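Listed next as structure tokens is one chain, alone, in the form predicted alone.
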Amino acid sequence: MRFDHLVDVLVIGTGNGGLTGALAAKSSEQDRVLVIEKQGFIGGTSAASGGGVWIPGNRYAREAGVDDSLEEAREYLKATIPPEEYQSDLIDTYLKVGPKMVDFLHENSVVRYESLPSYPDYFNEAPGMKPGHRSMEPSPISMDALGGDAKRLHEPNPATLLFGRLAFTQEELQLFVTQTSGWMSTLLKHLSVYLLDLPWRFKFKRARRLTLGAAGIARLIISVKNKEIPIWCSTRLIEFLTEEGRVVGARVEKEGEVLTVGARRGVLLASGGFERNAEMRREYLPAPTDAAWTAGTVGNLGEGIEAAVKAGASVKFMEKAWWCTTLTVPGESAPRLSIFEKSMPGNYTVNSSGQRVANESQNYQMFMRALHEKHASGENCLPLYMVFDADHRRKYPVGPLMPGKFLPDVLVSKSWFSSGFITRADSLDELAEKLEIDKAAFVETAGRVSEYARSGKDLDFGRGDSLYDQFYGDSEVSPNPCLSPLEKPPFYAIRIDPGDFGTCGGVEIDSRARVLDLKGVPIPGLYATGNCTAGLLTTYPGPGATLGPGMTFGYIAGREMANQAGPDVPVAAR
């Protein structure tokens, strides 16, 4: 078979998993590795994410003197992932190789992470749980380090930028949200740096400092560039090319031109999920579902999964997603992930029945699972609202709505009220009428949560009982940092949607990241990682439970291809 372009390894996708795989595949200067990206920007969902990476026993935790073990991590995962979803061989490989992947990046690239000492595993009561240091976040980096690639960096999710301009780390964001001691000085420091950085502000609206997922991708871009690995943007996968049952390359469309790319050692598929594909969502995902609610990148239409299926791949967990409530803010480019708002004391989520759905402070994946179960049982969970009173409005942020003590209602965009994104009322009855939800049930719900706030015990859902619940609570609120009354007018509601930040189903792989066919046999030459594969940590047991496996199996795939003795398929460039 003849090709327009010939490489040793072809990587499809520029998220954390794909770029990690590209670095691992480039073991010498002679290795030819090519990365292609469908969109005009690099980084995909990874760049727009919080950037956390969950790797138990990673080097940064060890340097901090943390006592952890593979056995404890395995015990924790066995206790938190249902048996029918627990993939023993893959999980064992992930736990063993994950720390090696982190070491590889630290020693062979500019990728650097920082351990998160107080960000706990999500299931507080499970054996093997740790209160911190299993998740890492990217070390901040200056955007100008990217040079010309700064303009090719995928835009962040609106929820990750303050005022649409300033980027902060996970720990800094927790300071701001909970308004812990030192939050104001931290904010003013970064704000003053931004305001005084006039040369940069003429180039970009956002600040020079990159954090979270953007910093992680920026560091990977720089590392890939240092290895002289090209990235073709605006290049989409059409289909895989096969010869005698082996994947030997791909047909792609680059800026309107159809080309064939041969891959002598293999192809790594890291193209993301199908969350933006309305038809696939209707076919596979549970109701309620809508592509308009996802915070996943616009390019994730599932073409990689479909191309792999056409090449014979088996798929699994197609009914699952990385669930998270989202906020669709008028005028913003994409839905915001709504993670911390529901955890703040005095903020409660109700459905059209006027009743709470679940523990609002638990991890977002499990909150959404509870929502889907209720909806499937006949209790309508659409529309969904976060409701809070004047005290909460004055003290805490809710999505883009800054605390009222800094941004009173008269300064809030009128379109937020006129569009129905925010609803305000002088009484609970009036709020229920405006929202068209069950008035009696809603008033009864408000009374119940107010009593729970005074007693400190949520008798319905146990909100505030776990360490994770309390992570975004207010330590100055007692007896429960996650509960405050819903009593003081005026009252507010913000529309919230049952969204996601990616899908969890895709092609099946083995412990060597090889794509499996319908008989469970590896398809020669085809590897995969990330959200185009069947999810590994399906209950999202800790912060960064998608990027951790994605990067680990990207690394495994890259090393597999790098260690091949030579070309297995006779190919020649045209």
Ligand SMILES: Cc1cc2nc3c(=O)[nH]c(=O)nc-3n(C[C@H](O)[C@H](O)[C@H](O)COP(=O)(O)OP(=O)(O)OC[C@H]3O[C@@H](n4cnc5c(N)ncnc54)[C@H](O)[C@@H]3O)c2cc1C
Contents of the next structure:
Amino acid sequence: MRFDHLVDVLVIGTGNGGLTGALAAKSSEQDRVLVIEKQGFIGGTSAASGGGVWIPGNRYAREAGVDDSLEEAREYLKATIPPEEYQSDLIDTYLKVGPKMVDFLHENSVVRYESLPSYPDYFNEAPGMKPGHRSMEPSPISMDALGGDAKRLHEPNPATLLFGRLAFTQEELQLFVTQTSGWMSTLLKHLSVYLLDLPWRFKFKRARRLTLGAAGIARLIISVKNKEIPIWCSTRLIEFLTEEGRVVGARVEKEGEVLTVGARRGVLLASGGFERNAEMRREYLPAPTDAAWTAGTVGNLGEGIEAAVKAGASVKFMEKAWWCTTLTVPGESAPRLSIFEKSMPGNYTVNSSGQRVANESQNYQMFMRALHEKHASGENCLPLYMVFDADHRRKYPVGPLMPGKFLPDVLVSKSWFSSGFITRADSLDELAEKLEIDKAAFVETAGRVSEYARSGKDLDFGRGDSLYDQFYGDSEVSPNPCLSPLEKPPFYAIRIDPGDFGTCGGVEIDSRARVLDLKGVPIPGLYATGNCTAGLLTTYPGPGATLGPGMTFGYIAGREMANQAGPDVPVAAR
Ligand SMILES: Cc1cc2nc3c(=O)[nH]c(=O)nc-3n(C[C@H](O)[C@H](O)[C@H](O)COP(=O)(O)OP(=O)(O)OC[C@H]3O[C@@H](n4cnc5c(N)ncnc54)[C@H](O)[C@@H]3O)c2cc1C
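Cool, the form predicted alone is there; where's the form predicted together with the ligand?
Now the full complex is given, and it begins with the chain already shown.
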């Protein structure tokens, strides 16, 4: 076959999995690795994310002297992932190779992480659960270090920048939202550094300091650049090229020009899920669904999955996503995830029947699973509102809404009220009328939640019982840090949507990250990782449950391709 361009390894997509795979694929200076990305920006959803990576037994946890083992992690996953979703071989490989992947990055790149000592696994009662240190977050880095690539970094999710400018770590976020001692001085420190950084502020709106997913991707970009691996932006995979059943390259569109790229050792597909593809959502995902509710990047239309299917790949879990309620704030570029506010005492979530759906403080994936079950059983879960009272409004942040003691209603953007994003009323009756939800049920639910707050026991859903629920609760509120009576007017409601941060169904791979065909046989030359593959940790058992496997199987694919000579594919100029 004749190609316009020939490399050893072609990587499609620039999320954490793709870039980790590219680094692992280049084991010597002679190896030619090329990364392509359809958007003009690098990093996909990974760059917009919290950047948390769940790898039990990682080097940073070991350095902290944490007592953990592969067996305990396996026991935990067995207890928290249903048998029909439990992919035993892949999970064993992930647990074994995950820590090696972290070592590889630490030893061969500028990628660095910090252990999260108190971010617990999400299912607290499960055997093998750990209260912290299984998840890591990227070490902050200055955007300067990216040089010219700073302008090519994918934009952050609006929720990951304070005032649209200041980045914070996951540790700092917990400090800010729970307003734990030291939060104000930490905030003022970062704010003053930003305000005094005049030369930078002429160039960029956001502060120089990168954290979370942006720091993770920035560190990967720098490492890829140090290894002289080119990243072609604005270059889209159209289809795979095959010869005698082997994937030998891809047809791509680079800035409007169609090219063929040959890949002697193989192609790593890391092109994300199909969350932004309205048609695929309608075809595969449960109702209610809308592409406008996802916080995943606009580039993720499922093209990679479709191209792999055309090349013979088998897919599974297409009905699943990484579910999470989202907030669509007027004027913002992407929905925010609604996570921490759902644990604050004094709010709860209701549907149009005035009923709660589930324990709001539990992990977002399980909340959404409960919502889908309710919706499927005939209880309409659309629209959905988070309701709170004046006390809550004064004390706690809700999405973009800073606590009222810092940002009173008169200073809140008028469009947030006029668009229906926030609704305010002087009584619960009036709020129900404005929201057009069942008044009697709504008021009754409010009374019941207030009773539970006083007794400390949520008899309907057990909110606040687990360590995970309490992570973003208010430790100064007792008897239950996630529950307060909802009594003081005015009352507020914010619209939240049953969204996601990516889809979880895609091509099937084996423990060597090779894509499988309909008979379960590897398709030679084709590897995959990340959200274009069938998800591994489908119940989201811990913080970082998508990036951890994505990076691990990216690493495995890269090593596989680095260690083989590959068929002798000739290149010829056209
Ligand atoms: C706000 C937020 C916070 C999150 N926090 C976390 C967290 O802390 N931990 C965690 O584990 N997960 C988190 N997630 C989820 C996580 O970010 C995603 O699951 C993960 O980034 C998916 O990685 P990926 O490499 O599969 O896809 P992506 O990172 O989206 O990368 C895929 C790339 O492929 C490109 N692409 C698509 N089609 C083509 C094509 N045809 N040709 C070329 N390129 C193509 C896309 O443009 C994109 O850049 C979060 C998500 C959000 C939105």
